[in-house]
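Take a look at this one chain, the form predicted alone, written out in structure tokens.
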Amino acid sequence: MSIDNPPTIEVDQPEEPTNRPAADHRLKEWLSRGYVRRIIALSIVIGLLIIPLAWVVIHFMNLSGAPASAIMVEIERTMFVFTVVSAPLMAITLAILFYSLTGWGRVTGEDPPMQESPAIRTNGTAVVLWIAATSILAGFLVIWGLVELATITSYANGSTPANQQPNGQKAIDINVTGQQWVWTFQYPDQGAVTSDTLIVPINVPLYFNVTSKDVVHDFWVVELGIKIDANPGAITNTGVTPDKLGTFNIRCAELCGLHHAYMQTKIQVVTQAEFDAWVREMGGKRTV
């Protein structure tokens, strides 16, 4: 025996199955099963019930007066779209869960209820469809989220100083201070007027400098759709342009102690004339 040609050892290799049905045949066989048809029908019914929730969610969000800014309009649109898009996935999940509890749960006898199905990983059609569907869904959600984030950021001007915002109208600078368990608002451009209620004119950009005197709070103007942390020893910034007259809610969205739930006040969106009159009453100077 030559050294250059060492003996080879034959190793038993698993044989490729020769009687495996085609992927489309297995799909048809799977769809012909009674439980599969019932789960699909149940998924359709649940999906048709879930989709109207998109309107229900928006309805309850608007009970207190929203949307009162372009930012809140974008948030509501995103909530609506995400609810509709997620409805089929939620329907399928709930259908399988419901049928697992009520359908398969009633199986009796010693015989197995059905023949074991082939592994999904060996079904090329199922694998390709699953990867394609989930990739399209994930891509849509990512792209939508990035576009909405850029749009909301442009409305908020959170990283742009008040005197450099990219619109022709000068923003009103407002210092927001949170402390257990009240909010305080100061208007430096109006003679340092201070109030525990936020009074602002309609259709005028607002620029908030947010901080805290003690623990971390979160400045949340509910119907205007802005929310940002108030950190002790630091200033965070955000902005918004209110476009609806009325009285709306300001809350703390960060657990900050015993009376966190009561750390709330109001924002009143008024006309420019009413705002100027309020500033004069508070001893400040007219808006520039």
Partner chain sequence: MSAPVTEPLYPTTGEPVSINARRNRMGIWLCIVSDITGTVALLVAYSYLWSLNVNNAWAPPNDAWAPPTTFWLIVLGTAVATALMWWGLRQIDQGNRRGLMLAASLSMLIILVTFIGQIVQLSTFPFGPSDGAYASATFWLCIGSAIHLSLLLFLTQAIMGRTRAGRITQGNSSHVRLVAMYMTWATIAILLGAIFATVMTTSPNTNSPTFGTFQE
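In this text, the rigid core denotes the largest set of C-alpha atoms whose superposition between the two forms falls within 1.5 Å. Positions refer to the first chain, counted from 1. Predicted model, so just to flag it, every value in this text is computed and none were measured. Compared with the form predicted together with the partner chain:
The two forms, fitted on the rigid core, differ between the two forms by less than 2 Å at the CA of Ser195. Superposed on the core, the two forms differ at Ile39: its CA moves 2 Å or more between the two forms. Positional change of Val85 between the two forms reaches 2 Å or more at the C-alpha, relative to the superposed core.
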Contents of the next structure:
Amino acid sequence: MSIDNPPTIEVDQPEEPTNRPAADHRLKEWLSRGYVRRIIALSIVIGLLIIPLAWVVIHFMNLSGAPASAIMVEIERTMFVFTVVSAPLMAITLAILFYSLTGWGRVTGEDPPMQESPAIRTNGTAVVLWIAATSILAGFLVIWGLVELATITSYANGSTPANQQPNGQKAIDINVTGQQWVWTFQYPDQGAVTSDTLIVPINVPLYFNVTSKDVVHDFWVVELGIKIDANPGAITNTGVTPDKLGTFNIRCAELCGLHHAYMQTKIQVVTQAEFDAWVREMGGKRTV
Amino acid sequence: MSAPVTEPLYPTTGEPVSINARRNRMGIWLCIVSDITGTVALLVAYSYLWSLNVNNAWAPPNDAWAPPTTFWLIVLGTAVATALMWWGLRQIDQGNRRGLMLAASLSMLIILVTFIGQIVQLSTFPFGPSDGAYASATFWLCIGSAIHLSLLLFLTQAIMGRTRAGRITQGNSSHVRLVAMYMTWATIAILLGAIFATVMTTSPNTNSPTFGTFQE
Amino acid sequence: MTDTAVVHQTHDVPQPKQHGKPGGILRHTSIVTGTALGLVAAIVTYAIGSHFFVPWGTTNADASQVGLNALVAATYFAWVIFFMIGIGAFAGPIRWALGHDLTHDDAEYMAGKDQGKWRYWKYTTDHKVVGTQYLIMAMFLLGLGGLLAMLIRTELGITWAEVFDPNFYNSLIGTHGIVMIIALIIVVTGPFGNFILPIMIGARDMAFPRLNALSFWLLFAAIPPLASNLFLGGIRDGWTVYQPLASQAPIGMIGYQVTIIVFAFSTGVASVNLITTSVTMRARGMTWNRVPIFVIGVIASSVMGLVWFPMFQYSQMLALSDKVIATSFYNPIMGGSVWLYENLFWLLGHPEVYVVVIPGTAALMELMVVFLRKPLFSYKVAIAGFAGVVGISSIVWVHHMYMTGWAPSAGYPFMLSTELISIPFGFLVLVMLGTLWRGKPWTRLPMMCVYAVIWDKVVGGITGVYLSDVPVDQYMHGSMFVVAHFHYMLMGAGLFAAIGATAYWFPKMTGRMLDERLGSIGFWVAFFGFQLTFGSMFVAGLQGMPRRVLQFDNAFNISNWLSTVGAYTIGIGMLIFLYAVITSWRSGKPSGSNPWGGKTLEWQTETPVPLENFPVLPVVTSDPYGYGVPDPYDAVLEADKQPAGVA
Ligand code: HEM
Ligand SMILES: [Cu+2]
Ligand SMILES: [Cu+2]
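For comparison with the form predicted alone, produce the structure of the form predicted together with the partner chain.
First the chain shown before, then all remaining chains and molecules of the complex.
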């Protein structure tokens, strides 16, 4: 059956709603309609096109070396999962959108069209299904989000599960000061060594105390997936355990005036031995 | 919605004045709603800074807090003026125009005195606006109430003027009601300010970090 | 739908005493007297002030800077207040206080009767005049903001050099942002809420005609302080003007603060007026289930504006106070808090995006039924959607503050509320999809905007879902990804909907058709340019490019080049569209009174719309969605639900 010749016989035979055909019968009839089938097919095609986006997104995020911590892994997993689970609804929406451009016919010209479309005022089934689907989706996203947030918070606080924390070390405290337009890192436990690049050992939990001496800055360690505002007059905290050797980016993510764009530095994740050597060298130079 | 034939009609649209009054009442309610948000913003600023005590700089120099009595005197003045306006409404609804005139004039005078009191309070604080967060927040509670009082001054004297011009009559007294409604809200706003200023002085947070450092 | 209603004939009504000629002082006031008085007052204030200004209560701050700030603020306020005096805004309250009430003749004069085009330059109360003024103002602001956007993209496209001084670049961003935000707040409710809405509900004018004029002229008065900032050091701190950065800014920042304070009054007054009009002035028979959906959308947006705008206003009053009397609300050294600012700001800042998106969406719902000739799908679900968004919008602001460290555990409840708001928002999508379902679209420009907007909402919505999640936001916050996301919502869903609404109501407002061919070319060029611009901005964000920077790693070059190409494409498209608007307004094809065959009341009255809108007030007997034929598939169920035929 196609849209061009819908069944017209029923128009003249009003029945009591109680005589409506059984639900499964109506569903079958509905599914046999040409436009329904085409929209379903279109949804599947669009869905299949959207899902690869999940990889594309992660690919862009990984270009500069991410993920370099368990937190970043969780972030990327969340992006991936969110893309995949919302793909069906997106696909259906877009399928209906594209299909309706011409699928049920269209009218051009200067004058208001005379022939009118079916007077569908509402449809209980569609409304209930849609609300159920969006609620379930939103519910899933919320629950996933809450769990993930708890997870990354515990990672940030250095209380990672033992298997992720090889030596069960104590976290290294680092005091981060933002100031127009430089970052300063101070290691209180390492004899108050100060540096303007962040040098840290791999697989050791780091715990940051962050503040600012002037305006609001934002301490963003890009490939490690942590970010926290540096506020004047307050100390904020975050933490991470780097698990990849290399040099990564620290950028200021809050407009802080003239040279905000240049308020960047690097974080070098090195081995414990290299880190100790660096501390010794720095400590020799400027012990406080 | 046809009105009784005797009801006065509103000159510019020709509708019965009660329809117009209903419309105005809704307008005033909406204005009050948005005024509430503004007042809440000030109260939030006050109580939030109080709770944080950033850089240990909430308290005024030498702990010279503003004396609470003045705040309460201002509340008292506004409340009495408001009560008078409601009383005036009762009078005009009973046909007593002179009663309303009396109420409105007294109300206006009291608001005027209260307003002057507010200005005096603002200029005699034992601190200046730049003496820390408490000083700032208190100044703004008072500026807020000064703004309210100056509006009330205009409204009360307008009721006087309109009564004198014969625009307020027994069957057409809705403007008095509107003004009284607004005055009631203004009293509440000023009252809230007074409560905050009385209750929240010394900050509960005693170990805030020193600016720019990691020392608590 | 129209029927005769009893109207009180005003010439039978006892009139108050006529003081002087009708209109009184307003016969002599206009934009000319307003501007003149405003300028003189500003100059005098500055001149006197710079001699005598005594900085008040400055024991801690740099007294001369505070004095200068106070002087500039006083100058701006002098401009605003005396402009309003000069244009006659205070005549109303004064007459009220004196008991010199308006007569019917006064009211007609003030509505612009027999004043020709000159009435557009006066304190005119007719809602149609105000609506037209708002349309022009919105186009002006969009043009200004668009020009600044082109400059921003030029800088970002020239990746190998600094084109502008960084300070100037920062003020470009800030000014572009706030100009666009103001433009989009007014772009639907201003022109169409004022011009169309009263006709749509069968009223003769707004509930408070004088407040209507007040809202527009306050907006007008607020623009010069904003625009002048570019010559006074600029708004260098983004449209959010976070503290305490903003307190370092030069005096241009005061222009921002004055503008917001005045603009907030303007929005507040407009919201009071729109809500009261929609609630109390509907034609007889227009019960709440017969109200056009556009009206509901405008109410929803006005409620949010009314309730939350004062937060923004007070945040700026306190900021101004920090500058002119050296208080320390946001100065952490003296006990102020940056989080206080951020909370106050986002308490409006978030509802604001819905203030922008909702009226546009409602306008599209209103017009799509006409072009599909189908009833609106599930009117009640649409209302529930608007109500849900309004309700939840007030408890999500902290999602802008996930990364401030303000209250780390607030992330949990606010993530919940933020993701919940997608459910009522989904209702609105359902209504639009359901209306499209099985319809044959009449593919004119307004209808095509519906398609464009739904696409943009899907993109903006899905990226919004990422951002509402705290862990993901930990990566995305403050990056170009956010910029791309909110442009999909604000520009893709807000501005493009406003373009649809403009194309749809253009014939009613101007009596002429908008040139379909040119208009469409402009729109589609802009649309595809938009996808390119912000599509590639997503990529830059994913790669880790922060926002509000003018130089960046080479890794971001390619996406920025594409983005700039896209931006110029938008610019070209918008210019074509603007050209179409201007030429059609002057010499387009006359449209007649109901070119689209719409059933809402505004199409039932003549064009140009007479001063009091309807010769006789209409009585409504059904909702305006009685389109369509019985569904051949399930005529059984639908047959008895058909609304009675409408005239
Ligand atoms: C309706 C149209 C538009 C609206 C409502 C709008 C709104 C905004 C807002 C609110 C900001 C934020 C400013 C800030 O962070 O302080 C912004 C920034 C920006 N806009 Fe627009 N904009 C619009 C059109 C455009 C166009 C057409 C372009 C050009 C391609 C553009 C490019 C930009 C850029 C590059 C930024 C700066 C991002 C950054 O570095 O922070 N915008 N816009
Ligand atoms: Cu920065
Ligand atoms: Cu938001």
